[in-house]
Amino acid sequence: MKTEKSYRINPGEKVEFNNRVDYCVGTGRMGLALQREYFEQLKLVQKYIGFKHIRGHGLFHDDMAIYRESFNWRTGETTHIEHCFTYLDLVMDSYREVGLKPFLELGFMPGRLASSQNRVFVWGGHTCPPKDYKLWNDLVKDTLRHLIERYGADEAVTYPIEVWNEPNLPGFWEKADMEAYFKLFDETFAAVKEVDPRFKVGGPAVCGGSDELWISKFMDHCEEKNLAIDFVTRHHYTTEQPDRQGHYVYQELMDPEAGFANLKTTRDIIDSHERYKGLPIHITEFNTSYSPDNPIHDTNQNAAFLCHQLSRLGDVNESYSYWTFGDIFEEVGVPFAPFHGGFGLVANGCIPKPTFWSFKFFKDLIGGDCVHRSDDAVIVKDGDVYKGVVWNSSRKREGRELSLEFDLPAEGELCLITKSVDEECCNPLKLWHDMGEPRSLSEEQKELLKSAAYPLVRSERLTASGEAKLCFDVPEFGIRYFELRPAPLTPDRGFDYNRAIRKD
């Protein structure tokens, strides 16, 4: 089965676009910062695509040790209260070294501070409300004012703030409880901008689900509280239920066009408040399959797919998180093989997945005005240079064949190359299957499987009398980067090309 589609781009033609792929990414637990393997994916992803904030879950988790309580041992009772930012120090410092500023997601909740034994994940991050708010308070002051010391104020304040993750889930925020939380965002927030009102602070981070009654109720108590909020946060995923079997989960696509329309109404829901119209949304977290053992984040399919969702995200939102930049993560236990379906962009031992290159793709667009947008190609042209993205998505194999015709607007000699990210020539995926899926790697076979992980390169040298027309026939779940450049030849003296490849 093929489809063939033609479009031609006008001389001056812009279109709307934009594009904020590179303004977050997601992480495992902030505690996972001082393993070397995800420092080294860290800076892999920041070599190739340089997000510029990042944000994950246990800034006040206890393996941070940020929060401490000295005791009297024949009491029992508490002595002294600290905070202690050795570890955090430490994390920051590694993110700056990459280029990387924090979006501070506060929680989730100390131990020896939390009032119940409400936990979520294998490795127990409590989720209810504190057991005395002052010294929540105390401790969320006390964490910026350290950052401030620390980078300075105008630094710090760049740090985006959100309160909690996911209250709308009773395993992220104990019963659900709405006003509960309502109280911890007024809280939260009266403290943050106690310690300096330029800091911007948002929430509630919800999931689907209850999100348009969530979103909704918080504006309601934001406005009837007078709370001049600075952002609202919201999740974005885009599988249906899963279906369990051994250590994985396998879940269907949903329509793309189902979830873009559930992100309308949260602008809906913000903007019919006129006192926020308008108000920035940022998506703190988004991915195809919402779990961390799901196989589909290995594929070609699943690069594919995020092409069109990158397309478009930013249609009605300020920014879009994807979750996450690595797989050293261990919400579900520490995975038993190199390729388990973990969110990451990179494999562990530092090996690219196919969705990598749809964020370095977009990346790339970064610059250029938009010429061309579908439900299948982006267009940017930067100065006398396009560049463009195109893809081959859908939400079930169906053998399907994109042909692909531009009429571009160009004069003179041109250099076309192209990187092409498919099943055959981008997919350590299903090289690793044909090695016979091993669960640890010698270093000789990762080698191998990075040498697979990149894309194939192409170029070719075109003449253009006005126009100049290119045709890409993309495979199923397939994607293909182009550039389209001025390149007059300037040969060497005494140089001849053809002659030198035995081509005359």
The other form holds:
Number of protein chains: 4
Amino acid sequence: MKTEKSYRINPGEKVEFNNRVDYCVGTGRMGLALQREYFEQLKLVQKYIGFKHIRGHGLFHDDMAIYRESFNWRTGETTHIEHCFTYLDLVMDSYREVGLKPFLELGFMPGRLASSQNRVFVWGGHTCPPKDYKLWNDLVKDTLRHLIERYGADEAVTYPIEVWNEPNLPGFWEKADMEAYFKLFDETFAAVKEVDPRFKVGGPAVCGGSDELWISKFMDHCEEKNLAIDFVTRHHYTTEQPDRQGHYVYQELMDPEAGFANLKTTRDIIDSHERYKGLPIHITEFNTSYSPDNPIHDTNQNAAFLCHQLSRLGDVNESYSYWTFGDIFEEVGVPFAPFHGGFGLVANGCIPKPTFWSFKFFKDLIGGDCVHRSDDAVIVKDGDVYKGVVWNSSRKREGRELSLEFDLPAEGELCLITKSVDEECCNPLKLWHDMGEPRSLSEEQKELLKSAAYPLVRSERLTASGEAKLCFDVPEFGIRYFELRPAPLTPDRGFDYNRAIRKD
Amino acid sequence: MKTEKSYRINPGEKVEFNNRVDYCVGTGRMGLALQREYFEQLKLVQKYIGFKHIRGHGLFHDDMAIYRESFNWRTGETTHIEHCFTYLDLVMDSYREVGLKPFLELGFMPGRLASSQNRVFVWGGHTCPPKDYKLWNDLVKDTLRHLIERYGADEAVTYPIEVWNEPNLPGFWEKADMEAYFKLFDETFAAVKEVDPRFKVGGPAVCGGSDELWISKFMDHCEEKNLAIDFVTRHHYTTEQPDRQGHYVYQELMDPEAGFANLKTTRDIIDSHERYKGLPIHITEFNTSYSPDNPIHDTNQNAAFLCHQLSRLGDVNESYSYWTFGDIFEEVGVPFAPFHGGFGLVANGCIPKPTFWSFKFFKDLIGGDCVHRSDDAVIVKDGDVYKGVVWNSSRKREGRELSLEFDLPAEGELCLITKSVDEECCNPLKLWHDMGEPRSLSEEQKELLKSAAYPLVRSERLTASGEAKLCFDVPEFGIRYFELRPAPLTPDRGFDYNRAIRKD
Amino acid sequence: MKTEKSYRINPGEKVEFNNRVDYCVGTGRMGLALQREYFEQLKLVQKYIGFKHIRGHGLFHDDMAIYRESFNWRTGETTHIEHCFTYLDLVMDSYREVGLKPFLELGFMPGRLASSQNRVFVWGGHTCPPKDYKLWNDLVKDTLRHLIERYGADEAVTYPIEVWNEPNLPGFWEKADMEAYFKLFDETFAAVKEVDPRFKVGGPAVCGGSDELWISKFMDHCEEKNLAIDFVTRHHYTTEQPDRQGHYVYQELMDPEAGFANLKTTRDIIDSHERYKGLPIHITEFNTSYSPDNPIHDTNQNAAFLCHQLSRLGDVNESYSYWTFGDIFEEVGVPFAPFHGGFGLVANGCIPKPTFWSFKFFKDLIGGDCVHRSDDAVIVKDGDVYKGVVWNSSRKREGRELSLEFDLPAEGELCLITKSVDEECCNPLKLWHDMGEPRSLSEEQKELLKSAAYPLVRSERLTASGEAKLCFDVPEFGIRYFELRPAPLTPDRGFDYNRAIRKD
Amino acid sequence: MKTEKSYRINPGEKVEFNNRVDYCVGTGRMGLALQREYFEQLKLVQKYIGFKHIRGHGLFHDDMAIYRESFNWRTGETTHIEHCFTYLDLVMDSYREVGLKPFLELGFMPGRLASSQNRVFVWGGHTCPPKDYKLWNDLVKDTLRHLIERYGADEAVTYPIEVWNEPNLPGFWEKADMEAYFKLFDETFAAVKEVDPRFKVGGPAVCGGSDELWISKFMDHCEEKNLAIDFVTRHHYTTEQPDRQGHYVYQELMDPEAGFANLKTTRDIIDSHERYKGLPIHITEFNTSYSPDNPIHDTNQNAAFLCHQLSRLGDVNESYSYWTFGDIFEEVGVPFAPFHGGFGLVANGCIPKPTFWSFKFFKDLIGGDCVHRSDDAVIVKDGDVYKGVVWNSSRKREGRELSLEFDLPAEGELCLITKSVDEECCNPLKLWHDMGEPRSLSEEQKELLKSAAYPLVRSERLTASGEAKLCFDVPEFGIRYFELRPAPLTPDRGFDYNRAIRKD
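What does the same protein look like in the form predicted in complex with a further copy of the same chain, given that the last one was the form predicted on its own?
Below: every chain and molecule of the assembly, starting with the one above.
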């Protein structure tokens, strides 16, 4: 099945496109940031993509060991409450080493501050209000003051602050109690602003389902309480109901337009509150599936689908943070195999997945002026260079080959570089499957998988007088990144390429 | 034009194949080994290929600063003769750092020890007998003793020693004076053996043309002088006369069989001397062209042609040393462009050329038992794994596509990994040309060129009962490396690859 | 207070000294080996000291995520039991990267395999028998088989195996139930030997207090059950009762002779069983204090005391493993400050503590023949080089300066290199205290602390005719390492050191 | 011999001190920048000191291979003149990698552009006017244009440009012909400004002796020719006549005041030309001795003497560039030994010499306001931190111990950090001598020498009420760097330092 489309780029045309691909990325929980393999994956991501912020759960989870109570062994009575930043320093220093600032999610509850035994994930995050708001507020304020002391106030206030995660789900917030969340928000908001009013604070970090109700009530609440919140946050996943099979789940992809419409509704709800009209919305999590064991995350289909998402998510949002950068992640337990459908852009073993390249390619568009945006492509012009991403995305395998043609205003000798990511040329999941799906990889196997996980680069020379025609045949679930730039031939004296390759 | 061939590998078949691809590699002159870019290229080569020895000119050239004379400024009279090993230590330590031992070529003449002004190369190597053989012998002995002191005698004696380079050319040895060379050889041989008789010493390091005469006379000479030489050395290039154009030369490739015949003649000459029958022959230099400015070195054609060479050079020789590993090389001057037809396996900027992979692929065959060798392929069996190199080599571009079929004894579920190097998928020269042939590369351009310089990796699963059929379509000047290994599928519980990729 | 001693080394004298300083080192729990800071500290230790084995708790603790049960969410019924080696591979590969093999301690109990809620440490190690011995034995066997598959059987069987840790304490083994431990030992011993009888297996890994009873009963038990155990293990700490103050404990040092006597008793108990006479004893943990929050570990006193220990521990033992190499350690919680009395040879921030150098210096003695051993010094002769460690150790601060004199057989020009570690010149704890005891270190502060944490190196030239006299003034808690080697002066022509430094 | 001095620092006092220690550093010749060992030494220097510019000879020397002539082999006639930037790119990229910009010295003459055989150094720099000024100007312009193309014009114009080196010596400029130099200057000045008038250009780069005459005439010339030169350059060495002995020279140190007076004269000459009054003077080379084989460079005496120089050289000069950063340097030939009196701050083997620390310590003063400057010390105040350098410098060894006392305004708990560099504690030359002066260093010997080449760090706590008294006993040729900063004690709960170290 072949689909052909052709587009003409007009000279001087300027197309709306809010590219915030590099603003933020997600990570499982902060304590994992202590790990070496985690950091290796993060370094790879930052080398190629270079995100600005990172957001994860569990800043106050017990493995970060910040909140500490001592108690009398006989009476059980608490004798001291202290805050320890030994591990926070290690995590923060690691992030800064690779150019990242945190997008601080304040949560979950330290075990000894929890008011109930509501918990989430294999690692048991405490998801309930504090037993004492004064202690919670002290914890928040002391943590921020520590960051200020260590990195300077001007730096620390650039870390956006989000209150809790997905309180609209009972797993993440006891009984999904909205009033209790508003209490948490108000207390936390006040505590943060007391430390430094320049901190940007927002919520309610809801996920789909009850999102409209929550956003709406949250805005009403803020208005009523006269809170000068700085932004609103929500999540965005685009898969249908899961079907579990052993360690894995399988899901259908949703119609992406339904998702965009849902986001637009959020935008409209906020804008309907005069005071908050135009307030930034951060999508603090998004992905196709919300399950860390859905094999779709490792596929080329995911990569192509995400290209489409990346071309649209900036329309009504300030940012959108892919959940997550890497596969060191323990929410449903340590995975049994390197390819296990984890959220990561990078598989364990530091192997980039196809979706890694979707982000890399969109990152490379930053700085250019958009001249084309459609359901198949985004093209920008950066000085005298055209850069574009082209994709063939569909919800199901239909065997569609996409043939795209672009007519661009251009002149003279040009070089077209194309980087391909598709099931044939950049598909480590397939290679791993063909190898027999080994669970423990040797160094040699990791090297082999990496060697199959980078785009295929091709080039050609074009000569244009007024217009250049670019044609891309994109196989199903494939992506093409291209650059078209002026490239007059400047041969060294006596160098004859055709003679060198026996084409004379 | 399509050529089809098919081969059947019989069970238990064992084919003669002396694979010495990793024994030695060449390098311009020793002084260049002080350079940082040189070392980066060498590290890359050693990481992927891992040669054992390295051989270059100019151990005693003035830039190594070993031989030193002080003199009275007024009278010009020599007051002191000293040997300085400061730079030799730097070079040797660098080599050892990447696992290399030297194959010592003793030469050229230090300027102040030269008996004439015969010189070679832009850097002016002195190519004449010493003005005083005692001083030369002292230099040789002191240098070897220094190596023994620094690295231990047991180690030092594993460095083979070759006396001079290409004395059959007047540029390399004044008037190509054979008698004078024999004198040099005798003196040097005696000096070396005096230091430690375990050192292996050989010559005469001749290049083609007058090689038969020289080899023959050299063997006669050794016999007459009763010299227990340890090996014979010669060079091997396979191109016709050069046609110069600006900074470059262009040459036709010779019929490889003519070259092999020439090597056989050398073997026969040696074996005709009863005393020296079977004495090892080291090809201390080989390549297609002997010109460091012939663009063929950067091409896929060169890579395919070299595969054929590598499949044959061990037939009558102990080793064969590719001239050279990298493109830091100054014999005809510093090159004007990163791709300039240098000898190197690696272009400046640490970009592997296609021929790099010919060596890598043959290296990966080591350890296996040969089960097939033809003009198109070598296949070995290593335990239960088949490894093979397949190539499509020709002297001129004829548009020949080669279709090869192999029937191999095999059983069960298998994984076939193929690595492709051809003009389409692994051709940095083409990319560089398409970019406009830039002479100064930015870091981004280097990264781009590297990304187009690694093999394309593909895989598939096979099921065999008794026999597996492997088919390779190899485009002109293309190479395929493959591994076929048992790979029973071991899916984790619930993991369904077909479902993951929507093939269900 | 000054103490003077003098010793004469006789030519040809050979003194008993079993130096096993580098055989093994301890580490908190295996899951911590995933951490980046942990690995940086381990790299430092291996670069300077180079241990061969590493032993820690918690191989089967839940954070290693090896033992996995799935269950029906409704009925709670277990549906699958699986073993996952994802994290074990990461840990093992890290160890191998720095040249370490594990000394495998089999324990603690996976949570879902635990037969009770007996737990230890802040991180809650399960310390009770398995709920089902078949499941435990399967876990042991599957883990060993995985190691064999990944690293080869010949390698894996070189990992010694110890059954559990300190079962003579109720915190580590429910009710310190000896019979229950013997049951665990027998089952585990049989399981291991079933996988490969070449594995070396031992126990009972007891700590002081009830050690004599336990060792004695354990030997009786093995004899009765006819178990061909490969070695016996115990621990060795040398401090008195702790006095707690806030986050810290303070303890007096024991008389070391009492400790050595205790070890001798263990040796005697074993040797009294004819069958096990001479069986190797591994001290699988030792240190001064057994508390990870005793500031003594960071002091120079600890370093000097340990020198004395290292000079004696090999007398009746096969090995002795310092508990622990680094300060990433969570048994009593994440520490609040970089210097917190942790067990480590290295403080957080990769700062070597004085005791680090005790190990480094004893490591440097390996290979030499002992010519002197006293309560103040060990000296070995390695070829024509003398190497020695000299220390001034005492249990309390008494202001004792130790002045030592050695007369050694020597001849000619010599160079004496001395490396000093004492409170004045190599004392990062003092510097940190003087800085105000900062809890969060900046990079600059870490660099400063490191710069105060390396030995002071001094040198002098001696000329001996028959005998050399070496004098060391060692301040309280100080250590000196020295090397005395032949060093004839070989000045370059014209170089005059005295003139250079204006001493002419 | 003991000298005691005491100084009082008054609150609010502000002392003149122009600290330009990090503006520029020297390097032998640009071609050496291709070397690996050179780069390792440069990295070390940049890590600790961090210079901004680097200046060396030989940009146009033949080993940089920029200027290239092709010629007809039969007639000798030049057929092509080309410029090749392959090596310049490698050098420039290396410099930029460690944060350095060049201070471009335009020279020497390419061999084929030389008008005579006047040459300098073992490596034969051509030191004569060009045979054709058009070709020279083209070379200059093309080189600058290449830098602009590669690094951008805004960057390139920040590279100061100096015309030639020491034309007042016949070795460096044929016959020291002043008129010929002025011609070169005028031509070059015009050529540079034609490329971009923003380039800063100066001369005449003279060394002592005839400097006053040259500077005076040069200023007259510029005035007469109406040249808007941007700065004036000269050199500054402070040793008396050399006495040669074998490979080495020995010299007495000059009275430093004589040198400063000489610099003042230069300042006055320039200022006497109204047009050029206040024009910046760059000392583009300085050191004690101008000989690369004077052992003084490796001594502590040199380090102390240089501290004094660094405290004064900014008085009338814009900058002063130490000649040279490292010991890869070939002007009088490759050295025979690692310590050979080379100019470098770093000895071969990456061993910092004492003088390295003079620069490091003065660098650390940057940013503070000077509160004290004398012949013994410089102290600055940076926020609430005092930083100072104290030295004991003398021209001959006199056995003087210097005891310095400073009374500084201060309050509260303070920490005093002292870093010592003197003959006892930081003197790799002495260690090397004691080792027997080995010429080839093993890795172990290099490590040992490095371990004796870093400052000794000590600390103490002070309590001040209004004033703190700092006392330094500085042995002959010793240096002390100190920092005094507020350091209130913040012990963790229960941590008692005195109890930890048994001082209770």
